[in-house]
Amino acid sequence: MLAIIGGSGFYTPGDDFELEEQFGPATAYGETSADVLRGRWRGAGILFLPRHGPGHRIPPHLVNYRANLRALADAGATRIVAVNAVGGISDDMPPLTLATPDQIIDYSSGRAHSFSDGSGDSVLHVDFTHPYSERLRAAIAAAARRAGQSLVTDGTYACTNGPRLETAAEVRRLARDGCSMVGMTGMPEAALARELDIDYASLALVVNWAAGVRADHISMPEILQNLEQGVARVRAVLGALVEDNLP
(Lines of atoms letter the chains of each structure in order from A and count residues from 1; the text may use other names and numbers.)
(Lines give C-alpha, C1' and ligand atoms only; values in the text may rest on other atoms or scores of the structure.)
Protein backbone atom coordinates (compact mmCIF):
# COMPACT_ATOMS: atom_id res chain seq x y z
CA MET A 1 0.00 0.00 0.00
CA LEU A 2 1.17 3.53 -0.76
CA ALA A 3 1.73 5.86 2.20
CA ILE A 4 2.21 9.61 1.90
CA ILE A 5 4.09 11.58 4.54
CA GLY A 6 2.90 15.16 4.30
CA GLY A 7 5.41 17.95 4.84
CA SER A 8 5.12 21.69 5.38
CA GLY A 9 1.93 23.00 3.80
CA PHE A 10 0.67 19.51 2.86
CA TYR A 11 -1.51 18.34 5.71
CA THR A 12 -4.20 16.36 3.85
CA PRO A 13 -4.40 14.67 0.44
CA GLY A 14 -7.38 16.87 -0.49
CA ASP A 15 -11.11 17.32 -0.14
CA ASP A 16 -11.69 14.20 -2.24
CA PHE A 17 -9.89 11.97 0.27
CA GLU A 18 -12.38 9.52 1.80
CA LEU A 19 -11.37 8.63 5.35
CA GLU A 20 -12.06 5.01 6.30
CA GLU A 21 -10.07 4.55 9.49
CA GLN A 22 -7.49 6.26 11.67
CA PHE A 23 -5.01 4.80 14.09
CA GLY A 24 -3.92 6.30 17.39
CA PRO A 25 -0.42 7.67 17.79
CA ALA A 26 1.04 5.16 20.28
CA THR A 27 3.84 2.83 19.12
CA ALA A 28 6.70 0.98 20.76
CA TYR A 29 8.84 4.03 19.93
CA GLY A 30 6.47 6.59 21.39
CA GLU A 31 3.78 8.67 19.72
CA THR A 32 3.54 9.47 16.05
CA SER A 33 3.22 13.05 14.84
CA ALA A 34 -0.53 12.51 14.37
CA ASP A 35 -3.01 9.74 13.73
CA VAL A 36 -2.30 7.60 10.68
CA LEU A 37 -5.19 8.00 8.24
CA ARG A 38 -6.32 5.14 6.03
CA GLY A 39 -8.72 5.92 3.20
CA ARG A 40 -9.35 6.13 -0.50
CA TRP A 41 -8.05 8.81 -2.80
CA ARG A 42 -8.63 8.85 -6.54
CA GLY A 43 -10.07 5.35 -6.26
CA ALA A 44 -7.08 3.79 -4.51
CA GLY A 45 -6.37 2.93 -0.90
CA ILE A 46 -3.62 4.98 0.75
CA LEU A 47 -2.19 5.84 4.15
CA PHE A 48 -1.46 9.43 5.14
CA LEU A 49 0.52 10.96 8.00
CA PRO A 50 1.41 14.66 8.43
CA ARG A 51 5.02 14.76 9.58
CA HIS A 52 4.73 17.93 11.66
CA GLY A 53 1.40 17.06 13.25
CA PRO A 54 -1.80 19.12 13.35
CA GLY A 55 -1.12 22.80 12.81
CA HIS A 56 2.58 22.23 12.11
CA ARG A 57 3.41 22.04 15.82
CA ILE A 58 6.43 19.68 15.73
CA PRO A 59 9.78 21.12 14.58
CA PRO A 60 11.93 18.97 12.30
CA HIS A 61 14.52 18.04 14.94
CA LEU A 62 11.79 16.80 17.32
CA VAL A 63 9.74 14.69 14.88
CA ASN A 64 9.52 11.11 16.15
CA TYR A 65 10.66 9.59 12.87
CA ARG A 66 10.92 6.06 14.28
CA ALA A 67 7.34 6.09 15.57
CA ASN A 68 6.05 7.50 12.27
CA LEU A 69 7.79 4.89 10.13
CA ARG A 70 6.95 2.01 12.47
CA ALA A 71 3.27 2.97 12.50
CA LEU A 72 3.12 3.17 8.70
CA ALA A 73 4.83 -0.20 8.35
CA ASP A 74 2.44 -1.79 10.85
CA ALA A 75 -0.49 -0.33 8.89
CA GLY A 76 0.68 -2.08 5.73
CA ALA A 77 2.79 0.51 3.92
CA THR A 78 5.04 -1.00 1.26
CA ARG A 79 5.87 2.30 -0.51
CA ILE A 80 6.28 5.76 0.97
CA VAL A 81 6.37 9.08 -0.83
CA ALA A 82 7.64 11.83 1.44
CA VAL A 83 6.74 15.43 0.64
CA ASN A 84 9.60 17.79 1.57
CA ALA A 85 9.80 21.58 1.41
CA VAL A 86 13.37 22.58 0.53
CA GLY A 87 15.59 25.51 -0.36
CA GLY A 88 17.23 25.57 -3.78
CA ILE A 89 21.02 25.59 -4.05
CA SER A 90 21.87 24.66 -7.64
CA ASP A 91 20.82 26.69 -10.68
CA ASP A 92 18.17 24.13 -11.69
CA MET A 93 16.39 24.47 -8.34
CA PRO A 94 14.59 27.86 -8.38
CA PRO A 95 11.50 28.39 -6.22
CA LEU A 96 8.43 26.33 -7.21
CA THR A 97 10.56 23.57 -8.73
CA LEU A 98 9.44 20.00 -8.08
CA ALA A 99 12.20 17.40 -7.75
CA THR A 100 12.71 13.80 -6.78
CA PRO A 101 16.29 13.60 -5.46
CA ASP A 102 18.44 10.53 -5.99
CA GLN A 103 21.00 11.13 -3.22
CA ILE A 104 21.12 12.57 0.30
CA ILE A 105 23.76 13.80 2.74
CA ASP A 106 22.88 13.87 6.42
CA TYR A 107 24.12 16.92 8.35
CA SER A 108 21.58 16.52 11.16
CA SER A 109 22.43 15.55 14.73
CA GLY A 110 20.76 14.40 17.92
CA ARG A 111 18.03 12.38 16.20
CA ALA A 112 17.18 8.74 16.88
CA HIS A 113 18.36 7.57 13.48
CA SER A 114 18.01 3.78 13.58
CA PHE A 115 15.82 1.01 14.91
CA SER A 116 19.08 -0.69 15.94
CA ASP A 117 19.31 1.02 19.32
CA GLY A 118 20.85 -1.78 21.39
CA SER A 119 17.52 -3.16 22.56
CA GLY A 120 17.37 -5.99 20.03
CA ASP A 121 19.30 -9.21 19.54
CA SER A 122 21.34 -7.97 16.57
CA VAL A 123 22.41 -4.86 14.67
CA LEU A 124 20.99 -4.30 11.19
CA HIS A 125 23.46 -2.93 8.63
CA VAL A 126 21.48 -1.87 5.56
CA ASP A 127 22.90 -0.99 2.15
CA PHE A 128 22.23 2.73 1.71
CA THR A 129 24.30 3.31 -1.44
CA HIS A 130 21.20 4.46 -3.27
CA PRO A 131 18.97 5.92 -0.55
CA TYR A 132 15.82 6.32 -2.64
CA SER A 133 13.85 3.66 -4.48
CA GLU A 134 14.62 3.93 -8.19
CA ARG A 135 11.35 2.20 -9.03
CA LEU A 136 9.31 4.66 -7.00
CA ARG A 137 11.26 7.65 -8.33
CA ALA A 138 10.51 6.50 -11.87
CA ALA A 139 6.83 6.15 -11.01
CA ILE A 140 6.79 9.71 -9.62
CA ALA A 141 8.42 11.00 -12.81
CA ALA A 142 5.85 9.21 -14.95
CA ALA A 143 3.03 10.58 -12.81
CA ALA A 144 4.42 14.11 -13.17
CA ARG A 145 4.42 13.78 -16.95
CA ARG A 146 0.81 12.62 -16.97
CA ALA A 147 -0.16 15.45 -14.65
CA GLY A 148 1.56 17.99 -16.91
CA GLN A 149 4.01 19.03 -14.16
CA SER A 150 7.71 19.58 -14.79
CA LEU A 151 10.00 17.63 -12.47
CA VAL A 152 13.75 17.54 -11.89
CA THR A 153 14.55 13.84 -11.69
CA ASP A 154 17.82 13.90 -9.74
CA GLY A 155 19.71 15.93 -7.18
CA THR A 156 21.32 15.61 -3.77
CA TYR A 157 19.28 16.56 -0.72
CA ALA A 158 21.21 18.09 2.20
CA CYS A 159 19.46 17.41 5.50
CA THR A 160 20.25 19.99 8.19
CA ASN A 161 18.96 20.04 11.74
CA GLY A 162 16.73 23.11 11.83
CA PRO A 163 14.49 24.67 12.81
CA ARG A 164 16.65 27.68 11.98
CA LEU A 165 17.56 28.24 8.36
CA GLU A 166 21.17 27.89 7.27
CA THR A 167 23.85 30.57 7.08
CA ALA A 168 25.22 31.65 3.71
CA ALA A 169 28.56 30.02 4.60
CA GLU A 170 26.83 26.74 5.44
CA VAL A 171 25.03 26.79 2.10
CA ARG A 172 28.34 27.44 0.29
CA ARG A 173 29.69 24.35 2.03
CA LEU A 174 26.67 22.31 0.97
CA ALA A 175 27.20 23.46 -2.62
CA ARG A 176 30.87 22.41 -2.48
CA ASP A 177 29.71 19.02 -1.20
CA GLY A 178 27.53 18.65 -4.30
CA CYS A 179 24.13 19.32 -2.74
CA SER A 180 21.44 20.83 -4.95
CA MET A 181 18.73 21.39 -2.30
CA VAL A 182 18.54 21.71 1.47
CA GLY A 183 15.80 20.64 3.87
CA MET A 184 15.37 19.51 7.45
CA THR A 185 13.30 16.31 7.34
CA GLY A 186 14.90 13.94 4.82
CA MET A 187 16.84 12.03 7.47
CA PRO A 188 16.58 9.75 9.32
CA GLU A 189 13.27 9.12 7.55
CA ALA A 190 14.85 7.64 4.41
CA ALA A 191 17.20 5.37 6.36
CA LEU A 192 14.46 4.12 8.67
CA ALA A 193 12.34 3.19 5.65
CA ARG A 194 15.29 1.21 4.28
CA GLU A 195 15.67 -0.62 7.59
CA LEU A 196 11.99 -1.59 7.31
CA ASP A 197 12.47 -2.68 3.67
CA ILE A 198 9.94 -0.10 2.44
CA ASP A 199 10.37 1.59 -0.94
CA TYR A 200 10.87 5.28 -0.19
CA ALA A 201 11.20 8.39 -2.35
CA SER A 202 10.99 12.14 -1.85
CA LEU A 203 8.85 14.60 -3.76
CA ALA A 204 10.56 17.88 -2.93
CA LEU A 205 9.08 21.34 -3.46
CA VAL A 206 11.54 24.23 -3.62
CA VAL A 207 10.03 27.12 -1.67
CA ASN A 208 12.98 29.53 -1.64
CA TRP A 209 16.57 30.03 -2.73
CA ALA A 210 18.84 28.84 0.07
CA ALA A 211 20.70 31.44 2.12
CA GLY A 212 23.05 33.60 0.10
CA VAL A 213 22.33 31.97 -3.26
CA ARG A 214 20.32 34.82 -4.77
CA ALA A 215 19.63 37.34 -1.99
CA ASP A 216 20.97 38.64 1.30
CA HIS A 217 17.96 37.46 3.28
CA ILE A 218 15.11 34.97 3.03
CA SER A 219 11.53 36.23 3.01
CA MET A 220 9.15 34.12 5.06
CA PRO A 221 6.07 35.63 3.34
CA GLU A 222 7.60 34.52 0.02
CA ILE A 223 8.15 31.01 1.36
CA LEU A 224 4.54 30.78 2.51
CA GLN A 225 3.31 32.07 -0.84
CA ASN A 226 5.41 29.53 -2.72
CA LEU A 227 4.17 26.77 -0.44
CA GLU A 228 0.58 27.69 -1.20
CA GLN A 229 1.21 27.71 -4.94
CA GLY A 230 3.44 24.65 -5.00
CA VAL A 231 1.24 22.35 -2.94
CA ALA A 232 -1.33 22.33 -5.74
CA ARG A 233 1.38 20.96 -8.05
CA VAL A 234 2.46 18.40 -5.46
CA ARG A 235 -1.14 17.26 -5.09
CA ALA A 236 -1.50 16.91 -8.88
CA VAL A 237 1.58 14.66 -9.12
CA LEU A 238 0.58 12.52 -6.16
CA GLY A 239 -2.96 12.22 -7.49
CA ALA A 240 -1.63 10.87 -10.79
CA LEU A 241 0.65 8.48 -8.89
CA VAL A 242 -2.22 7.21 -6.75
CA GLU A 243 -4.35 6.61 -9.83
CA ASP A 244 -1.65 4.22 -11.10
CA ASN A 245 -2.45 2.02 -8.09
CA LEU A 246 0.93 0.30 -8.19
CA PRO A 247 1.26 -2.95 -6.22
Second form
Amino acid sequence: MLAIIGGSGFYTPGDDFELEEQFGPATAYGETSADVLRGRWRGAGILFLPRHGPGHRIPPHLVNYRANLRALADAGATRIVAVNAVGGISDDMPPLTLATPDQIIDYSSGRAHSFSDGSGDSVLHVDFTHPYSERLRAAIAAAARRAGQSLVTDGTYACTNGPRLETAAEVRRLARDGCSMVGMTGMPEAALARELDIDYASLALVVNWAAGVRADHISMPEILQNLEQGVARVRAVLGALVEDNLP
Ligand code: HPA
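Mind pulling up the form predicted in complex with ligand HPA next to the form predicted alone we just looked at?
The complete assembly is shown below, putting the previous chain first.
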Protein backbone atom coordinates (compact mmCIF):
# COMPACT_ATOMS: atom_id res chain seq x y z
CA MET A 1 0.00 0.00 0.00
CA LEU A 2 1.18 3.53 -0.75
CA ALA A 3 1.90 5.76 2.23
CA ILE A 4 2.36 9.51 2.20
CA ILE A 5 4.47 11.25 4.83
CA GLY A 6 3.22 14.82 4.88
CA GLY A 7 5.75 17.59 5.41
CA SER A 8 5.43 21.23 6.42
CA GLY A 9 2.13 22.64 5.23
CA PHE A 10 0.77 19.22 4.27
CA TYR A 11 -1.20 17.80 7.16
CA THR A 12 -3.95 15.85 5.36
CA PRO A 13 -4.08 14.19 1.92
CA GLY A 14 -7.09 16.35 0.96
CA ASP A 15 -10.67 17.20 1.90
CA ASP A 16 -11.78 14.20 -0.14
CA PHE A 17 -9.78 11.72 1.99
CA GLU A 18 -12.11 9.21 3.66
CA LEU A 19 -10.68 7.93 6.92
CA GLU A 20 -11.24 4.21 7.58
CA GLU A 21 -8.94 3.38 10.44
CA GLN A 22 -6.28 5.00 12.55
CA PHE A 23 -3.39 3.41 14.36
CA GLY A 24 -2.24 4.71 17.72
CA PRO A 25 1.14 6.30 18.17
CA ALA A 26 2.88 3.67 20.36
CA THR A 27 5.62 1.52 18.78
CA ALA A 28 8.64 -0.39 20.08
CA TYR A 29 10.64 2.76 19.22
CA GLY A 30 8.41 5.23 21.05
CA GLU A 31 5.59 7.36 19.73
CA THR A 32 4.94 8.32 16.11
CA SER A 33 4.46 11.99 15.21
CA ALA A 34 0.69 11.39 15.04
CA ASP A 35 -1.70 8.51 14.46
CA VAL A 36 -1.17 6.74 11.14
CA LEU A 37 -4.32 7.24 9.06
CA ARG A 38 -5.58 4.58 6.69
CA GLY A 39 -8.32 5.50 4.26
CA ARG A 40 -9.41 6.02 0.68
CA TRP A 41 -8.26 8.87 -1.47
CA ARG A 42 -9.20 9.24 -5.14
CA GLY A 43 -10.29 5.60 -5.28
CA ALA A 44 -7.18 4.11 -3.69
CA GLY A 45 -6.38 2.79 -0.24
CA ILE A 46 -3.53 4.84 1.25
CA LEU A 47 -1.77 5.52 4.53
CA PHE A 48 -0.97 9.02 5.72
CA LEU A 49 1.24 10.38 8.49
CA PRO A 50 2.05 14.06 9.12
CA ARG A 51 5.77 14.12 9.98
CA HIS A 52 5.62 17.14 12.27
CA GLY A 53 2.50 16.02 14.12
CA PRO A 54 -0.76 17.89 14.52
CA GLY A 55 -0.20 21.65 14.43
CA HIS A 56 3.46 21.24 13.39
CA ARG A 57 4.73 20.87 16.92
CA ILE A 58 7.70 18.52 16.28
CA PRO A 59 10.87 20.12 14.88
CA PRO A 60 12.91 18.16 12.28
CA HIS A 61 15.64 17.08 14.71
CA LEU A 62 13.10 15.71 17.21
CA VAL A 63 10.90 13.73 14.83
CA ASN A 64 10.86 10.07 15.90
CA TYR A 65 11.75 8.78 12.44
CA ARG A 66 12.15 5.19 13.60
CA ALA A 67 8.69 5.07 15.20
CA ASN A 68 7.14 6.67 12.10
CA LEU A 69 8.72 4.20 9.71
CA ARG A 70 8.05 1.18 11.93
CA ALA A 71 4.37 2.17 12.29
CA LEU A 72 3.95 2.67 8.54
CA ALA A 73 5.55 -0.71 7.82
CA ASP A 74 3.30 -2.38 10.41
CA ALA A 75 0.25 -0.74 8.82
CA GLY A 76 1.17 -2.29 5.47
CA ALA A 77 3.19 0.39 3.66
CA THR A 78 5.18 -1.00 0.73
CA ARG A 79 5.86 2.38 -0.87
CA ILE A 80 6.33 5.77 0.75
CA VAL A 81 6.24 9.16 -0.89
CA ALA A 82 7.77 11.72 1.44
CA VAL A 83 6.77 15.35 1.02
CA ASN A 84 9.69 17.66 1.88
CA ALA A 85 9.85 21.46 1.91
CA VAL A 86 13.30 22.57 0.76
CA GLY A 87 15.42 25.61 0.00
CA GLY A 88 16.64 25.88 -3.58
CA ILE A 89 20.39 25.99 -4.20
CA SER A 90 20.92 25.38 -7.93
CA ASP A 91 19.57 27.64 -10.68
CA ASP A 92 16.86 25.14 -11.63
CA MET A 93 15.37 25.31 -8.10
CA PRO A 94 13.52 28.62 -7.74
CA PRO A 95 10.68 28.84 -5.20
CA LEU A 96 7.61 26.73 -6.09
CA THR A 97 9.68 24.19 -8.04
CA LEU A 98 8.70 20.56 -7.51
CA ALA A 99 11.49 18.00 -7.62
CA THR A 100 12.08 14.34 -6.99
CA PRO A 101 15.74 14.14 -5.97
CA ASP A 102 17.87 11.12 -6.87
CA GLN A 103 20.65 11.56 -4.30
CA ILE A 104 21.12 12.66 -0.69
CA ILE A 105 23.98 13.90 1.42
CA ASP A 106 23.33 13.64 5.14
CA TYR A 107 24.67 16.58 7.19
CA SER A 108 22.38 15.88 10.13
CA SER A 109 23.64 14.60 13.47
CA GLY A 110 22.37 13.22 16.74
CA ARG A 111 19.33 11.50 15.25
CA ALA A 112 18.47 7.84 15.88
CA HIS A 113 19.31 6.90 12.33
CA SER A 114 19.17 3.10 12.16
CA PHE A 115 17.13 0.16 13.37
CA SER A 116 20.52 -1.50 13.97
CA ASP A 117 21.02 -0.13 17.45
CA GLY A 118 22.77 -3.07 19.06
CA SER A 119 19.59 -4.45 20.59
CA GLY A 120 18.77 -7.00 17.88
CA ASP A 121 20.83 -9.90 16.64
CA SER A 122 21.98 -8.72 13.22
CA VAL A 123 23.59 -5.52 11.97
CA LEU A 124 22.17 -4.18 8.73
CA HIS A 125 24.57 -2.67 6.21
CA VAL A 126 21.98 -1.82 3.57
CA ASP A 127 22.99 -0.82 0.05
CA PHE A 128 22.22 2.89 -0.22
CA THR A 129 24.02 3.70 -3.48
CA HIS A 130 20.72 4.92 -4.90
CA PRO A 131 18.87 6.20 -1.83
CA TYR A 132 15.52 6.67 -3.55
CA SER A 133 13.44 4.07 -5.38
CA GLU A 134 13.89 4.54 -9.12
CA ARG A 135 10.54 2.90 -9.76
CA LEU A 136 8.70 5.25 -7.45
CA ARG A 137 10.57 8.29 -8.81
CA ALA A 138 9.48 7.29 -12.32
CA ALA A 139 5.89 6.90 -11.12
CA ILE A 140 6.03 10.37 -9.55
CA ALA A 141 7.38 11.83 -12.80
CA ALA A 142 4.59 10.15 -14.80
CA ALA A 143 1.99 11.41 -12.31
CA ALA A 144 3.36 14.96 -12.58
CA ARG A 145 3.07 14.80 -16.37
CA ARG A 146 -0.54 13.61 -16.15
CA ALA A 147 -1.33 16.31 -13.61
CA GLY A 148 0.22 18.95 -15.88
CA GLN A 149 2.77 19.91 -13.22
CA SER A 150 6.38 20.54 -14.16
CA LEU A 151 8.86 18.54 -12.11
CA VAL A 152 12.65 18.50 -11.86
CA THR A 153 13.38 14.79 -12.08
CA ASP A 154 16.73 14.64 -10.29
CA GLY A 155 18.93 16.53 -7.87
CA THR A 156 20.87 16.02 -4.68
CA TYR A 157 19.10 16.70 -1.40
CA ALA A 158 21.25 18.03 1.44
CA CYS A 159 19.84 17.17 4.86
CA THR A 160 20.89 19.64 7.54
CA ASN A 161 20.03 19.32 11.22
CA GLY A 162 18.02 22.50 11.76
CA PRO A 163 15.87 23.86 13.09
CA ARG A 164 17.81 27.01 12.21
CA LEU A 165 18.36 27.78 8.55
CA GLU A 166 21.88 27.65 7.11
CA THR A 167 24.55 30.32 6.89
CA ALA A 168 25.50 31.60 3.44
CA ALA A 169 28.89 29.86 3.77
CA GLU A 170 27.21 26.57 4.64
CA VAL A 171 25.05 26.83 1.54
CA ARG A 172 28.13 27.64 -0.59
CA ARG A 173 29.68 24.44 0.75
CA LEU A 174 26.52 22.46 -0.07
CA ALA A 175 26.66 23.85 -3.61
CA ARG A 176 30.33 22.82 -3.92
CA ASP A 177 29.34 19.35 -2.71
CA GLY A 178 26.90 19.16 -5.62
CA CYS A 179 23.67 19.66 -3.66
CA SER A 180 20.80 21.30 -5.50
CA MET A 181 18.35 21.61 -2.59
CA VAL A 182 18.48 21.69 1.20
CA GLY A 183 15.99 20.45 3.77
CA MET A 184 15.96 19.09 7.31
CA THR A 185 13.84 15.95 7.15
CA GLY A 186 15.15 13.75 4.33
CA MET A 187 17.36 11.75 6.69
CA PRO A 188 17.33 9.38 8.41
CA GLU A 189 13.86 8.77 6.96
CA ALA A 190 15.12 7.52 3.58
CA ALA A 191 17.71 5.19 5.13
CA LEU A 192 15.22 3.74 7.62
CA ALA A 193 12.82 3.01 4.76
CA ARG A 194 15.65 1.17 2.99
CA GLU A 195 16.39 -0.83 6.15
CA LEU A 196 12.74 -1.90 6.13
CA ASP A 197 12.90 -2.65 2.40
CA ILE A 198 10.18 -0.12 1.60
CA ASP A 199 10.30 1.72 -1.76
CA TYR A 200 10.78 5.38 -0.86
CA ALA A 201 10.97 8.61 -2.83
CA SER A 202 10.74 12.31 -2.06
CA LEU A 203 8.47 14.90 -3.60
CA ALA A 204 10.27 18.10 -2.68
CA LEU A 205 8.72 21.56 -2.85
CA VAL A 206 11.05 24.55 -2.97
CA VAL A 207 9.73 27.24 -0.63
CA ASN A 208 12.68 29.67 -0.63
CA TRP A 209 16.09 30.26 -2.13
CA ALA A 210 18.62 28.79 0.30
CA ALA A 211 20.59 31.24 2.44
CA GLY A 212 22.70 33.67 0.46
CA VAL A 213 21.77 32.22 -2.96
CA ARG A 214 19.72 35.21 -4.14
CA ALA A 215 18.58 37.44 -1.31
CA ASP A 216 20.37 38.74 1.74
CA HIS A 217 18.03 37.08 4.21
CA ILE A 218 15.25 34.52 4.22
CA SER A 219 11.75 35.82 4.86
CA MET A 220 9.45 33.58 6.87
CA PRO A 221 6.23 35.13 5.49
CA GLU A 222 7.52 34.39 1.98
CA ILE A 223 8.21 30.74 2.92
CA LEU A 224 4.70 30.40 4.35
CA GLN A 225 3.14 31.94 1.26
CA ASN A 226 5.11 29.61 -1.05
CA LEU A 227 4.14 26.63 1.10
CA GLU A 228 0.49 27.54 0.84
CA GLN A 229 0.70 27.99 -2.92
CA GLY A 230 2.91 24.99 -3.55
CA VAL A 231 0.88 22.51 -1.56
CA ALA A 232 -1.84 22.60 -4.24
CA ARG A 233 0.78 21.44 -6.77
CA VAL A 234 2.00 18.69 -4.43
CA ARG A 235 -1.59 17.53 -3.96
CA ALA A 236 -2.19 17.47 -7.73
CA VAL A 237 0.84 15.22 -8.28
CA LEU A 238 0.04 12.92 -5.37
CA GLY A 239 -3.60 12.70 -6.48
CA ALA A 240 -2.50 11.58 -9.96
CA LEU A 241 -0.11 9.10 -8.36
CA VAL A 242 -2.69 7.43 -6.14
CA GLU A 243 -5.17 7.28 -9.01
CA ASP A 244 -2.69 4.87 -10.59
CA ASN A 245 -3.65 2.51 -7.80
CA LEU A 246 -0.15 1.21 -7.32
CA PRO A 247 -0.03 -2.15 -5.57
N1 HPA B 1 17.11 25.11 4.53
C2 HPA B 1 16.81 23.97 5.19
N3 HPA B 1 15.58 23.47 5.22
C4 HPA B 1 14.61 24.13 4.57
C5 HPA B 1 14.86 25.32 3.87
C6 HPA B 1 16.17 25.83 3.85
O7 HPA B 1 16.49 26.88 3.26
N8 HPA B 1 13.68 25.74 3.35
C9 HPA B 1 12.75 24.79 3.72
N10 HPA B 1 13.30 23.83 4.46
